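What follows is a single chain, given as structure tokens, in the form predicted on its own.
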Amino acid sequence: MIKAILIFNNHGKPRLIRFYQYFSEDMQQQIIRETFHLVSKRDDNVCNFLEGGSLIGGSDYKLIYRHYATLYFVFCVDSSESELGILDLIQVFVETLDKCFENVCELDLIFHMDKVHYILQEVVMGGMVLETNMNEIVAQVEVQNRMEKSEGGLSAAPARAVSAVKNMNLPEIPRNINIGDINIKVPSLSPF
């Protein structure tokens, strides 16, 4: 099972943090620091698997990571997960981000955090792998984007309604409204 997904830059600044096991906030910060120190001091030509640090569970846990440009993608997993399977999952996640953002960079992770989390939730939820087919993930992201655009039209509706009322050409504003036995006096309204 996946215990945590950490993405940080070359300077150790977290860009995406997702824990699937409860840790206090202080412990999470220590795990991030320790993981960064373990991963960042390794050469690029060495194995991408290492035993988990003392904070995340010791030898029963593994850190599987990839370093792309300025970002480290680190998956903390227990011993039941396949190292090569998780390495492939990291590749799928990064390629999906690349397709969705057209040459993904660190700024995309910062300014489009909601979309990145949505993509991650399409791949992993609750520490379990849901989808590894990049085309399926991208298709779901496109559906989500279409829904957001259609809702954007609805969120602009109040402004359109106000402008439509302002542009109405009423010859006279009614002063008294009579409905059966009910008589309603309309107060004087100032024009828009």
Second form
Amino acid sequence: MIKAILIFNNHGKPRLIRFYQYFSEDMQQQIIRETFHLVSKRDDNVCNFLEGGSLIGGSDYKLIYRHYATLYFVFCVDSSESELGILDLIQVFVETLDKCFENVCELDLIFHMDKVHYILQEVVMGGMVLETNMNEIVAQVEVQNRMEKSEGGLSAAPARAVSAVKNMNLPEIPRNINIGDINIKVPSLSPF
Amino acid sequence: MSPSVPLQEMIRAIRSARTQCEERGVIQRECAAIRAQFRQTDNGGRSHNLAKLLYVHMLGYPAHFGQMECVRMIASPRYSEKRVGYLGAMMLLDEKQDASLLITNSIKNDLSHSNQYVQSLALCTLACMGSAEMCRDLAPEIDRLLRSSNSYIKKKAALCAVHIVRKVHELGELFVPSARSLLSEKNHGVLHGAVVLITELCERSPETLERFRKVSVPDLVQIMKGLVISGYSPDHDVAGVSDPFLQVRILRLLRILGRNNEAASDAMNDLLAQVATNTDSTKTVGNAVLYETVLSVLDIKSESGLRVLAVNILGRFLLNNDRNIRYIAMTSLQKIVSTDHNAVQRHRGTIVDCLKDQDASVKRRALELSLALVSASNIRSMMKELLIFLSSCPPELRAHAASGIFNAAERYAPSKRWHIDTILHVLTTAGGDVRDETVPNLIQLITNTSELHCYTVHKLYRALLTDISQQPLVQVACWCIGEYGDLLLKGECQETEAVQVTEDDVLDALEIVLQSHMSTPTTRGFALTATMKLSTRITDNVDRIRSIVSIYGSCIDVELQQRAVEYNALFKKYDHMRAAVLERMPVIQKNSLGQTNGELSEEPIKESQPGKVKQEEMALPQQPAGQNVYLTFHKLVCSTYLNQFKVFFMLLLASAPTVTVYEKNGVTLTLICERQSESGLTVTLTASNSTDSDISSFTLQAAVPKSVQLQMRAPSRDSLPAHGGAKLTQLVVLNNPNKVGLQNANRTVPTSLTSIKMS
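Now that the form predicted on its own has been shown, please provide the structure of the form predicted in complex with the partner chain.
Expanding to the full complex; the earlier chain stays at the top.
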């Protein structure tokens, strides 16, 4: 069983946290800090498995993590999960995020935290692996997103319009139209 | 109240805050706005607010006021609101909160919703935070969904069922039929869920295991064959292996079904061999499947050819360059080391090499495995490697390594001298991390090897001179110098080179320990007692010892002060007893709990002259009339916490009926314990004499730890006539008001010299 899924950046700021077992808020933050502390000490060429810290559970749990550029993806699992399998699962999850967000980067995770949660919900449910086929996951997520959008309704329309205009990337209206040197031969007008 | 901004705006605002204080301010403002919005009934942007709250929650700020809002959102008919509502429920609610009861009804309704995505939301939430009551209520619904035709729902329902079974074990029965039928599905997601469900059911109940064993093994084998042999299928392919996740799951289930069962194992043999040979091991996924196959082969009753193949695969893993694979290989070798010991021994060289790896996780695995592989034949070479490892190992592994080395040394030591050398080596390298019992164990070992006393004390003295920071080492060294100081001063020793040590040197060394800041109070106690013991073993500097001891009579540490004062008294008033009290310790017998022999030592004192040096350890008592036979527990008190006192005390506190604690040379002493109250105990001591001559002036003494009160009544007589003519009885009342356990009693033993003469 997967006990927790944590994504945080190189400075320890959490980008996504999902616990499949109840911990109080204080405990959650403490676990994040401790996990970051353990994982950030690791070199890049050592193995991806860490015997877990003392907070998140006894001797049965280990941390399986992957480091992608600025983000650490950490899965805390117990002995009933295959370690190499979880490593592959992290890979599948990241590739799914990539497909859903088009070249995903850390900012996408920051600003669309809820969407990342929904994608994760299709992969892992209740601490167990649900679906590992990337195309299937992406398809389901897209259907759900479409459903949500279509539900917008009239009340949300003005707000959507406003935000659409705000987000529209209008190119700057040029003050000076400089089309370079063009010799426009103006034909001389014949006198009446 | 300003209208709250959408999620992205808020995130931008939080990120632009430059200090923690600024961030807190932004978040507080936002939370206030959100709370106000929650109080309004109709609001277009409700889902945004909850999403913002969840973001704030992730950063660590309190978000409990959103719980009721979650409940309301879940009940809303709009999909977007339901979605966020359920997400909020999973993050903020748990079964301990009251609000979670309120969503049960919503979940129930949503489970029969027409939209499959709404159903899936409900299933997901139930699987994440469903309490036992909720599970009981909704289990029939889940069972119905397991039979639906929608594979998306079926796979989610399967995992939900797993959660239900985990919460309420009895409901497992309900899901067995549906689980069986799910195995004939084509959809891999559903199959995966079904296999997980069956695994959970089998692990919970042996009867279910039996049923599935009979029925499902052929099906599973069929599915696996399909996966392994079939060609490339783009849907499920991961780097060339067809749905490795499903393969791994099925292999695990096969392992559980085939354990301890010949028939099932036979059915799987071919399949496992096929998987083992066909899977491509160049990528991680292939290795994952191979690894699982190996574990399954080794766990079921497979044929020997297959086992050899499996161990070879593990050996290959061990030599792989990828550290992950090596870690995995060692983990699996750990699992089989108890059953296939010889097979693992073949790879000992590689494992010992991994001890030198840079990676801390690999080191940890290698340490565990090396400790498991130590045996009588390879003890010397393994110990060399382990000691090298100990000197360079990361601090978190030190304690484990040290205790592992001690256990191994104890079990397989080829010679006593080697054993003592090894322990000394460990104490010098990792002395700070060893466990507390090491010190008394080591002392016991040293006293038991009487031929090596000279060698040991010389080595310890030299170690003490180099380094006094490792407390266990210092304690053992002080104890030995105190006990065997005379051997140290004699100078010659067969085993090591001779070094002239003067009395001043020895006292200097002990004084340094006494005064050093690095010494703990326990160590100081050891050093003081050792100094005192030397007073009977050296000739010239007794005055120096007296002055040292008297200085500590006004020490701030109460323990040391008490000791010093009592030792002073030993110098002054009880000088005639000093030699007797400070004599050599007898051989300590290793005892286990339940032994009745109280390990009492008997020391006849022929002529107690103060200052006389007693060289012999335990002389046989002679029994002419007029001898005082001291059954002294003094000796025990002079030494460190020892097992014998533990046993004796255990006897006292455990109200054993009648115990013969001493039977030597015709003198028998028995104890009868009776529990009077919760903390009180009456002990009747009965002594009898079966020799030919009378024993007169027979006195019994006893000492107890500080937390126990002792009261002696007068004995019935003070002489023991011959041939068991009459018995001497004495009543002792013990009171243990603090109900001090044995462990604690142990620790307070080396404190008082309180001995109360029973006469």
